[in-house]
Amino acid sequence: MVTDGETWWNKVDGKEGKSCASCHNDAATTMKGVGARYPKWDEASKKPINIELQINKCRTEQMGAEPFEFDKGGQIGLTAYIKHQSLGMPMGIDLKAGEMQKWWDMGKETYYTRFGQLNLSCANCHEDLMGKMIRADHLSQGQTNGFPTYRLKDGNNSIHNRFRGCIRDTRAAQPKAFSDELMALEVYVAWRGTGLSVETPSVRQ
């Protein structure tokens, strides 16, 4: 995953004839700490953006390239490569920027809202039942510091893929990736991981 992302980092794409490295040079230096601070406030869109959306913003505005479709092309690999440069650094997003606190509030509401026919919230599994067994795996605390992650059952996984999968498993309709609902949830869950070390790429059951 990370090796694939490094390839995309150096790949020239778009009408401007640029790669990520054209602007940012050596990722080991310029991307160090970046993965620990996302999602962050984007003044242009008046919303928080994650690394995936920042990549697409750079592709369209700086490279003249097409944005990646959700979980396609180099999106997962490049996100993993950027976050990997912050390996071991503590997570810490800025809730004072823009309207991040408002989005945190929205995310918290989503985290504790019960979904679907099974009437389950994120908290029911990742707080109430954390550490107990679900099939052959232990329920985690639901942190984002290891995403993108490699799941033994289905390969590379992004955080919005995991959000959507959990909501699907409650037998509820899945929100679109990068929807306001899921971006708010990412803000809240990333904040819950404040101080945890970036572990990307992690491995999970």
Given for the second form:
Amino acid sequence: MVTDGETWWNKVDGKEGKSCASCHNDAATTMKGVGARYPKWDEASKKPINIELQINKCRTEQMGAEPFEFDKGGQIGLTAYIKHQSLGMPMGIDLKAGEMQKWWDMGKETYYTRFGQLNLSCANCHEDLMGKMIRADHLSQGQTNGFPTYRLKDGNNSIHNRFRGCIRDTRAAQPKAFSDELMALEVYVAWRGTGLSVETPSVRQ
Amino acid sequence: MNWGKTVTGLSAAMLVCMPAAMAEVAPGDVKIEDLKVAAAITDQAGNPEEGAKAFKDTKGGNCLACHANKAMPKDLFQGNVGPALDGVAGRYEPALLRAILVNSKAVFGPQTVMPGFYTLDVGKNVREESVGKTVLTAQQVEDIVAYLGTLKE
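Please move on to the form predicted in complex with its partner chain, as the form predicted alone is already shown.
Let's see the whole complex now, leading with the same chain.
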């Protein structure tokens, strides 16, 4: 996943004839700390932006390339490669920037809302019951510091794919990846991991 | 001679052929009083063997996901989110088990994680194919109540 991302980092794509490295040079220096600070406030869109959407913004605005579709192309690999440059650094997002606090509030509301036919909130499993076994699955704390992660049953996983998978398992309708609802949830869940080390790429069951 | 069995078999086949004639209480009409649903919610008695199937089926009750059950030793990775159900028949009477299955929140309170299996009092944004539907059928609830009744220590 990470080496795949490194290949994408150096790959020229789009009308401008640029790669990520053309502007950002050595990721080990320029991307250090980025993975610990995202999602962050994006003044242009007046919304939080995560690494995946920042990559797409660079591709469309700087490289003249097509944005990656959700989980396609180099999206997971590049996100993992960029976040990996912060390995071991403590997670800490800035809630004072722009309207981040409002998005945090929205995400918290979602986290504690029960969804679906099975009537479950994120908190039911990942706060109240973390550590327990639901059949063969060990209920995690639902942290994002190791994402994108390698899941033993289905390979490389993005944060939004896992959000959608969890919501599907409550038998609720799934919000779209990078929708306002899931961006708010990413902000809130990243905040819950404040102080945890970035572990990307981690391995999960 | 097997006349007795044949006749029983025919009767069972006729029952299976007439599901429309079977009465069941709609999810919204099940009354939970004093933490109990006193009467069965179908007029066909619960079948413990069918109940065992629905108990373990991941697309049925999937009870094993959260509750361990020593009576099913071949089914590995039993969950521990809820209490083990070994000997539950000696602790809980059928009317209480039925109420917990129908809508656990009416028994344990709104904070419980356990889903309601025969209620339309569910979470937000239910996926399209599950709108207006319960997790289990009334008959499956009765079958599982009957199966739980066999779990004696």
